[in-house]
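In the block that follows, a single chain appears as structure tokens, in the form predicted alone.
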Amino acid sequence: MRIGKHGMLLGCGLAAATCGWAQRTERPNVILLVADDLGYGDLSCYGATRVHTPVVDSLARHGVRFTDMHACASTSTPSRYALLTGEYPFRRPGTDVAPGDAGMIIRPGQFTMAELFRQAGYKTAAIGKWHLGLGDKTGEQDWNAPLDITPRDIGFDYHYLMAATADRVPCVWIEDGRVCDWDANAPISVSYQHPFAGEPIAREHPEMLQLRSSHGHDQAIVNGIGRIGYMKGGGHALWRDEDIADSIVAHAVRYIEANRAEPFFLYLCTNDVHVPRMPNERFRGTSPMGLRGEAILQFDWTVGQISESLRRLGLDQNTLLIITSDNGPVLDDGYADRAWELAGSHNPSGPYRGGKYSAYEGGSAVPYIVYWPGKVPAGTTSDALASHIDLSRSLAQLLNQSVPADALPDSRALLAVMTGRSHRNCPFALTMPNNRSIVMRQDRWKLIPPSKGPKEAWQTHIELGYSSEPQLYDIDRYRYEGVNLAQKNPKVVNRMMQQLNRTLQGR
């Protein structure tokens, strides 16, 4: 089933359809499964041919697959901030890509998606990648003691997390505010300014590396891989990169099993396919695209483990499963894993220009699949323009929950759109590229206002799309943003700039 952007499924009014549906629905479990740097074109249900993702494809066939969903930023930290808070990241200083020793960016007292579910009587958990800071102040955490501010302070009853990403120290798991398997014989020290005496660093000891860097990532060495930042200690608390996905799955399944008798919200974030790509040995040699292709297959396996657990426990019929990614893709993001060389004809951004960090569509257009048997229209493709920013209020709508007056300030209650029951475009979608400029999609139009910045993102070969001149693209006619129509359509540019300025100045 496929319905155009301006159509309406079932021909009913949006508000009436949504409210009636919510009132008739029992409280479902909700799993928000967020991949890392997984591009629009990285899944076979989105057109990939050099890699096959049968589990995700099956969920898409039996659920709703979105073709025009946008993350709120083209990098991880700000994208995740917007997803959980319903607030655009450009409104909040300090929402750039966070170091591993960042203090908590979402502060206690700020209403979050997790608080919404807790308010509704749900158990809540965050498992996997975090990258939103831990502790009160940046660089002042004591990793050998309980952290003073954790996800528990913003609505999560339980958490099992990596502090940032796998390429940043500290390379340990944090469970309920403490380092897992903390080793008293190897106390942890972390610095993003200075190396520790006697600790080898990657740029000076390449012979110690199992995966060499292509740019950056040449500081602390953990598991034979250079990282961003310096670290000392850890001992048996240090993770093994090959086991990261297994650890995430094991803790997620354990959580689901323990909470099967009551409604739960699980914010489940994979490390795949972020660098360093070091999938488990059982995936080695399974993809012609090397480590990055194997990481995509490992992501598909992760989804399979979660969906199979739901079926085994009899929870699949009353669990809303949403699968998406935090931002667009990147091939070479700092490690010599031959991702460019082995990609061949595979374009991780699919039909779009740019990728991670970029103002072009490839930076923010992400996969988004909704699976909920009997509750969402199975086998449907939604071409509606949609944004991650609207998920939090839409879930409040699902739960029939009111929120504080100042909460989720930029999110719009569009449950029917976000679950594929309506195919109307959202009013507009805003995205923040890496230079903290703001770009806008509205219906078929894409506006990139003038901004400053380099042509490409470091050594990634990704076009960033920054220009001193305004750029206007008709995505319906030219999906790849190759024809700038700004000079031919000044009224459209002015109208969108006015809307953008109103949004920047208010709500």
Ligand code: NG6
Given for the second form:
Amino acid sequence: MRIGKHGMLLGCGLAAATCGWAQRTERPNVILLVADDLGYGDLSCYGATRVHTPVVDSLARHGVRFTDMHACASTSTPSRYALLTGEYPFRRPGTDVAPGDAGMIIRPGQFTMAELFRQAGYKTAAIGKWHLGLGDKTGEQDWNAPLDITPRDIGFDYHYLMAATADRVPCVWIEDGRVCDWDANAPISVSYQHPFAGEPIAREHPEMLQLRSSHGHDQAIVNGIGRIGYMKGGGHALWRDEDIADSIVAHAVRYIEANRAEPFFLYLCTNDVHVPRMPNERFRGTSPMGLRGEAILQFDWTVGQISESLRRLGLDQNTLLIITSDNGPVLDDGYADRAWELAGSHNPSGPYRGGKYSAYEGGSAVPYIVYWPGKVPAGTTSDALASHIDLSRSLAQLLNQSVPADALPDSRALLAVMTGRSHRNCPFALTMPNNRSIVMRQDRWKLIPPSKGPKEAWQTHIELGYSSEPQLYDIDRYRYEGVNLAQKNPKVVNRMMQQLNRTLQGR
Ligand code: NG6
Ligand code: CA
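Now show me the form predicted in complex with the named molecule; what you just gave was the form predicted alone.
What follows is the whole complex; the chain from before opens it.
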């Protein structure tokens, strides 16, 4: 296939519908595979040399690899909120990194990407890391009974999820609104306020730990790992961190097999490469970068299991597979797993400054690969500026679905861009760093408006990029934000500030 001068596939109009691309497509399955904290520089198809990811690289070689895709936040909860709801997280209080006992943040009635697929007659599932809250009220869940509000209420027919992250209690899987493999002999209690009498905690019992904390993560001990939050009970329902990837893959493959005959939407979120990095024993010793490198290899294996199942079931031609990450990378995120020392020359943010939590590009620039044989221009790279925010409405375009008036409020229908068939920049991309400020990309420019906050994120060594002065960077010239051009280009700063304010005030 040939790409025209302005990035359009020749012979095809702007919107997919106008050239019949979407209509001709027989209701494809869609798998949105979201890695956790996987950096722009963590895959070999994005330049990594100390770790090799042959499976993802092969999908990129036969699909489209994006070089300027942005998550909507530099941490999980707000990034995932925006991906699923098409609404920027800064519009919605309570979208910061959620504890494991957070009530469900997306409320029943709010339109989501899953609801969109359900409306189009798809089967829908969420498998893996969730981190968007479960149950009606924070801290009031009864983990020994069916939860009162679940992802079923926002469009997912099936779910198999960890409530938050692997470093937060409760350390159990939730399947269809109940703790999976619940143990009647070990009822579960969870608190983010107080420890439970008689339960050892990590800050008092470091000798019980198989992986020590470097900062935080000093409360409940589960599987010899200190967690955020206190927990009691669980028994045989407790996960073993070494088996998390296997459990996610097993449930995803089972789901794909069971739904092979009908169109399905699978929101599949890996725990890799979030902390605590505790990949399966079979990956140990396979990377010079230690546990973090092995977690990347386990991620690549996961992608391989999914794509192999699709091929085995004859579904790969009719499945749109999108691979991305929720936010930028971090080396030391609170466990002494030696990620920092063993990284060597590996830069998980690739060419970018900063990482997870940052206002700099390293916080939001994420890998994004679209694979769909015969449908997207195979073996191409898209340098278009693009944002996760546009995925939901672009998928509505793919499905030829209209959505309710107030649904997906910030998302724009850019199917051709989001599938690599147009290389046109999106109008602008907004991202929320950890201090809930807003940064903006527009064409080559990056604007970081003045905001308050520390220089570095805890003890992660990550530069956050907050400053009382406005910052403007030319990303086309220097992907590393080193030279502040704000004073030299006041007109660009003003124009972007105005756009930002318009977006904040209206829609
Ligand atoms: C931080 C945690 C970090 C990680 C992050 C959320 C500490 C010291 N740090 O507060 O380990 O869990 O939250 O990551 O507790 S995210 O990718 O899910 O947003
Ligand atoms: Ca994350």
